[in-house]
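Take a look at this one chain, the form predicted on its own, written out in structure tokens.
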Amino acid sequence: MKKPSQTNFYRDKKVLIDIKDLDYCFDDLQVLKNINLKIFEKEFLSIVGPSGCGKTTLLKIMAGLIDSKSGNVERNIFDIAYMPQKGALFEWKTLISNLALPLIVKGEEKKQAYQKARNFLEDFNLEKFENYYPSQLSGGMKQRGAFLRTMITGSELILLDEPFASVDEINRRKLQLWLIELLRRYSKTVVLVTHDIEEAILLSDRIVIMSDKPSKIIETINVDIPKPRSLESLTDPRFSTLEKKIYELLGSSF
């Protein structure tokens, strides 16, 4: 039997964000040009290009926190969760408190807010820390509770930047086999943005490439790699052969 192409497979999928004709400029200065792009539902795709090229603005107009002013963008869902480079954990809060606080923040009564969070920390691995202060907690810890707080009000879409960037080598790659675990379990749509070209092979149903300034995408990149994903994905013929390829396309950016 065929296998059924990419394209099929987005075919009959919800389009929750719909960008079309997207420019952006900071005073004099051309960050995105002509952006087209569509994210469909329960897809996790990666938009990869160089250090300053305008990844995160892009990431900040799909949320809805900077005006496109320029193109069309379509949101087709109300709440959009965004996660910064630096979620950091408000350090004068235990980990429970800033857990909660998103949901007091949107009109939950506190004390169903803490015994919501408290649902989530075992899948969380943070069920002996709700007490504990930001200050107390490893790195690998302080990611895997600024990512709880973006997704615990039940947001469909999550908007991650770098969210891994910040810990070190063994850590990031312990964390992303974790968001693919948490994944299978609560099934969400993800952008994610990244330097990390074997995180986003490794995570992505599709992978965006952007050129550097005005910054325009070069080509979408359909990872066909089979999920679930492990350790063992790395060594696939396949993972290689794109790691390649977007290199080799980063490097036509310059």
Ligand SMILES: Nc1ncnc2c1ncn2[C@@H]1O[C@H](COP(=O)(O)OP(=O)(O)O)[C@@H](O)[C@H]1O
Contents of the next structure:
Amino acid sequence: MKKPSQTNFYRDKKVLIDIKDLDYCFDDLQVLKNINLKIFEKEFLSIVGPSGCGKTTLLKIMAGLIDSKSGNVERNIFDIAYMPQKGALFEWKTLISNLALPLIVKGEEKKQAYQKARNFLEDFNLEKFENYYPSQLSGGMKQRGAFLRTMITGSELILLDEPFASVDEINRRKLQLWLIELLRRYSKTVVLVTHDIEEAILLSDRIVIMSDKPSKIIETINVDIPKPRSLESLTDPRFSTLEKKIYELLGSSF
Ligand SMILES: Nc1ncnc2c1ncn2[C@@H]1O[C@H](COP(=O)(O)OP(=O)(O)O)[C@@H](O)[C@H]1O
Ligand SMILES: [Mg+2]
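Having seen the form predicted on its own, the form predicted together with the named molecule:
To see the whole picture, the full complex is given below, headed by that same chain.
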């Protein structure tokens, strides 16, 4: 049987965000140049590129936190969750207060918001820590908490900016496998910014490779490794082929 091409595969899927001919400058500094990118419903898309190339900027544009003056960003989705690169949890609030906050902001009753947050704790392996402050949690727990806070409002589209960057290698792998499992249960559309090529391949359906500033999309790669992925996916021969290809595309700028 003929393998479906990317265009066929995505043809019937809803486009949640459609970015056309986008340029972005900070004063005289041109960061993004001629970006064309569609985010499809239920896909997991990663964005990789050299440090300072504009990945965070692009994610903020998707979230609607900053506006582009040239090009067009069409959003066919109202509710977008965004997890920033740093400081996602408030240090002066307990974990459970951090988690209930977005629900309260959205208009839920306080008691109900706390209960709803509590119901998620087990799935996120945080059930014993609801009254802990972020400084009392390990790096991995903090990231799970921050991630839960991003997901808790039920947004269908989740934008993650290097969520595991500050976690050590072993815990990062654990978090990646946990995220795979979690997304099986809560089906979502995810856009992930990462500088970890292995992470991008392990988690994604598609990977966008960006160049140095002014950044263009060099290529968008389909990850044809079967899902659900696991540690075994790392030894799939397609994994190393993709990894090599991505490093070659990124070249010396990475
Ligand atoms: N608010 C800002 N004002 C001016 N320059 C900025 C601002 N934010 C980011 N930049 C610059 O824009 C470029 C892209 O930044 P960023 O999107 O954070 O890159 P990345 O996330 O890929 O590391 C960098 O050179 C950075 O210094
Ligand atoms: Mg960044």
